[in-house]
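Next up is one chain by itself, shown in structure tokens, the form predicted alone.
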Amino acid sequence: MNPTVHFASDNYAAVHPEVMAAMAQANTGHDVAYGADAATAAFDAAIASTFGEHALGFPVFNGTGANIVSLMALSPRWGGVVASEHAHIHNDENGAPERVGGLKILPLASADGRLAPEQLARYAGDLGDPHRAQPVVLSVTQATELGTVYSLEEMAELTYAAHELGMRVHMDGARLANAAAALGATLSEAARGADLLSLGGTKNGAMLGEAVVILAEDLRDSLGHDLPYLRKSTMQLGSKMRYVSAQLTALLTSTDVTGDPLWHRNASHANAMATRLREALAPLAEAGELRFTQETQANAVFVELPRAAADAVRSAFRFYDWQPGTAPGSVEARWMCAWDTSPADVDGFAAAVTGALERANGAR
């Protein structure tokens, strides 16, 4: 087992070696600043051919900057933006939205991470109020922060709903590749009914950089004149963009023998793990000594269990509570599985979690 993995984020792996290689072949002598090299015109190229000819894309720093530029690409300044309560918008990036964007969040009870279409008419009905934040933008997150996963189905009903009301959809895409993977889809599927996306690369393998990127064909022009302005305003343009455009092109387009790309290669193994890690786990389960609290569907898994069992795993390996458990004594825990990942590390992540509880239970 690798002594230093740890199950708190995908945050936390490493850069993959086709990555960090992309990034090296683009560091060759000179090449033009802010976006006019080689390396972007590669991303480009990588954009339209996985989302479509008229898709658009723009590197960024990282993932709140995605969001924010995104948001406010499609928001006026009187506008709202619906979201799962859950949302990363919401809860993980201090207030952003509101503190640089001038957004409000309005936020959707969501117990797995996903809403449904029949919730957005909770603010449907502020639309023309002008007491209220205006309901513009439907912001969704595949996969969740619960490691939910919308279908394919669910993903349209619930887009197509929000146009029908005269919203645009916003995709926070930062595990878009763990959902794709995990859908069997590529990413234009998974993404399909967003207007504008959030591409992530960090959480996939890369060092930093995100995209965004113009989906919505009727958006192009406008948004395609906008966004170069924005990105520059919100302090998310960089001036050595070839080195986050390699890293994108790479997840994007960089294949093994069998055709694969990577950014399928390495969410499907994170997947994977997180399944092998919720199999280990599931005797547990059954004899009613943790609790799994939400589907594991990409590549996190959910538990609920005792406090001192959760801290005594805590002090080999790092993770995150999530929230106070619904038993006294308990908590939620959130196990994160990444690319590099190995089976004899969940392995021995799980044997640790068994031996905690066994302990737990001994001293009760």
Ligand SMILES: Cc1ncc(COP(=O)(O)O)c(C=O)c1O
The other form holds:
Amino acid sequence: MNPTVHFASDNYAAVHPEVMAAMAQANTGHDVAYGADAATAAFDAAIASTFGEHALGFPVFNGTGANIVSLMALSPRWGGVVASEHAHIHNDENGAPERVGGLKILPLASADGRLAPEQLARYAGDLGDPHRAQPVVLSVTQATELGTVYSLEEMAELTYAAHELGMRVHMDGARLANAAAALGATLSEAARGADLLSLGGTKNGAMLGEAVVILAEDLRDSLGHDLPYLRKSTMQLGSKMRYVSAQLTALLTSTDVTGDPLWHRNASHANAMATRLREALAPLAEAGELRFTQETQANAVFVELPRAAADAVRSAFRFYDWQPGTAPGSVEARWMCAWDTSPADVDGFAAAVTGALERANGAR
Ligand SMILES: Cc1ncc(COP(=O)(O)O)c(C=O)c1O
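We have the form predicted alone; now please give the form predicted in complex with the ligand.
Entire complex below, previous chain first.
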């Protein structure tokens, strides 16, 4: 068996044909480099219609870059960034916020990837203390690294609490589309409360491309001035920007016959496939053969299962271990669905998991 669909990451997915078509459309003749091109003008308009006339978007290459540019834009040299202990900026960017940005990440414990407003007190007392990195930014991830989603109310309360403490709020929206689709919200509603957004494209059907989006009206002039310099000096300025812009515009504006935009179609499909996988595995969880470790609110399913079973499934499907399991000989795995994961792919994967668990338990 040689499946071409894996459950490791939404980054494994192919590029959506509508994104490819948009890139092909941008691929005519010469146009101005570094962003003064027609496709980037269309992207600017798409950002304004998605997030409001005051919003300003800056295309970048990748999510780590979007996060670093954002955090540097919001922090002085003595700044610290409060984030969940599971945050991508804390665990999965090779220390780039520290190395490139010169910022200290100030982690907070979180069982499910989300933070609660009262947790901010942990660092609030450091404000004004010259011995402590100043907690000037809160970075939240929506949807979280653990596949959970802040409700609109939770996000409003958390970002309000941060602003009350004088912090600015950055949102890592690598999967903002999945969160918005799960919430039945617009992208703008799902990002509400954030001052600066890392808007994801790659996991949502793009080839490569994300954007830093200024959402706070009071930051538009100052950050609008700073960001072009910051983006270049952090190596995130694309010369042939039209190709990145065209992808993001396609996600934001390309609609089907019902008027459903591509970002939403892709994200709601990926979320639905994760729900389908969870439902297919539910009898195994009820029988105690595996354990769901997180809620499935977006496009990820987190499970603990015997390592032997996980390794057997892995011989056909790629996926990552998240961490060792709590039970001896077990592992916690993350199974992710993407815009191009089909129901048949999910059913085949669930059957492989079922078979591997039967064999693992038979061998006990
Ligand atoms: C929550 C989150 N933020 C940001 C990123 C961006 O990563 P990259 O720099 O690989 O595009 C990822 C990718 O896995 C992610 O999961």
